[in-house]
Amino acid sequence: MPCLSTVPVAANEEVGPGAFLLRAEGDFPAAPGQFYLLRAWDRDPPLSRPMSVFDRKCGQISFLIFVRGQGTRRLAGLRPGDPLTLFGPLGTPVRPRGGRMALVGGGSGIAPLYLAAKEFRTAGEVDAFLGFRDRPFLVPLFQEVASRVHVASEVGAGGVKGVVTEIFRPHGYDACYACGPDGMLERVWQACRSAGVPLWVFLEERMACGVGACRGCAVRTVGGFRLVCRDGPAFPAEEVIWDG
């Protein structure tokens, strides 16, 4: 059961262009695919963030934080001591395939990957391919729980130059996992649908409650209407409508 608690900030430091690994104290439950609401204000935004889990150990959860607006502006600029509100876990836990694994993220879509990779790999081989708009970062703690890592970036630099679906291939893969923005996601699908390779997306929406009340993260699937907080975030592509 999701539970509120307000911790106080273990670390956070600036690891990419408008990139902060946020760490908080506290023991906290979290499975790959799930993610917390957090907020450090009172008012004003009246909405807390929804954030997947970049990792946990024990006394710590850590989060990577993307400045997008004034909510992760303020969480960007927490110090350590300040008090930070959590509200979780929440979202349905993704599980491993087994056999050979692919992790594909870009931008911000990395964020939920790391703890997959650290968690799926007592299951099977993982790789990572990860894409940036500027300078590759988190690199090297992703060399450390995954067999392999490919780089990509629009500006050349750690990598090759380009974007993360230029350097994927699904060919030899059991299953791939994939985070991103939308037209990212739908062709990786593309490729792992004609490779005939099983592709689950974790999908970002904005939400309020987190819980499934507000209904307002309802994504399209072949099913029906369903909501990323409460029935994802990851979902099997082949249950996705894709507008493109």
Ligand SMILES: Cc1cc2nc3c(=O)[nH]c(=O)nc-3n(C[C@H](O)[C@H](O)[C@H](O)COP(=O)(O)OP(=O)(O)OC[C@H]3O[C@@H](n4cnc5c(N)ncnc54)[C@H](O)[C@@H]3O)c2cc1C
Given for the second form:
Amino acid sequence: MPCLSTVPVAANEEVGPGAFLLRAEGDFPAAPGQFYLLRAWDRDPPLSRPMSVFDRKCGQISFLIFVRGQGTRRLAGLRPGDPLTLFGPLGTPVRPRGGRMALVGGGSGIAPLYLAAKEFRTAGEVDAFLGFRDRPFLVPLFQEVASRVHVASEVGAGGVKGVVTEIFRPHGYDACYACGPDGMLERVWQACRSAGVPLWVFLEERMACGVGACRGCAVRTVGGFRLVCRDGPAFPAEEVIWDG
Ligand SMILES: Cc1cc2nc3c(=O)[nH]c(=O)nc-3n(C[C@H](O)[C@H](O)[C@H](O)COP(=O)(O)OP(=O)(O)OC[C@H]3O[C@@H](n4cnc5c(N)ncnc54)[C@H](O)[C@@H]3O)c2cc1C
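Since we've got the form predicted alone here, give me the form predicted in complex with the ligand too.
Up next: the whole complex, starting with the chain shown before.
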């Protein structure tokens, strides 16, 4: 059952260009794929902002926030002791398939993959493919929980110069999991489909209630409309109707 709580911010650190690791105190449950609705304001903007759980340990939860607009700017500006309101956990957890698993993240899509790597490694071997626009960050953290970490950066500031789809090859994996912009997800899906490797994609849609009541985050799948907040955010790629 999701809970609503307001807790003080424990730390908020800029870990990369426009990316903040926001930590809050408290025993918040979360499984890979799940997210919380966050807010640190009263009425404006009206909606809370969905954020994947980056990590959780006893007594602390963290989110990796990429600044985009008004809400994420407000979250990025929080200081230790400021109140943060969390509603969750929301979404359906994604399970590890086992065997050799690849996690593929582009831009803010790396956010849900750390918890997935940490939890999935008990079920098999996990490799991470991470794509950054500017200089890479948090790579040592991923190296602690993944067997191999492959890095690409668009500006060539670390790892291979290019985007994550240029370094990712699905061959040899039993399952892949990807999060990032739609165009990247479609390219990862094309590669996985050709290689016959199952893929789960983490979809992002603007959402309001987070619990399936407003139906604002519906996406088209082969089985009809499904809700990112309740049925996802992770879906088998073969069920998604791709627009591109
Ligand atoms: C389930 C889920 C998990 C997410 N996890 C993370 C995370 O861990 N870290 C992170 O940085 N972001 C995450 N996002 C995206 C994040 O919620 C949006 O970037 C944020 O809501 C934007 O709010 P804003 O007020 O800053 O921007 P706004 O001013 O509302 O919009 C600024 C720009 O962001 C775009 N945008 C707004 N909401 C979304 C959205 N939900 N998805 C994609 N683009 C959006 C708008 O189209 C606009 O171009 C997640 C989204 C979902 C649905």
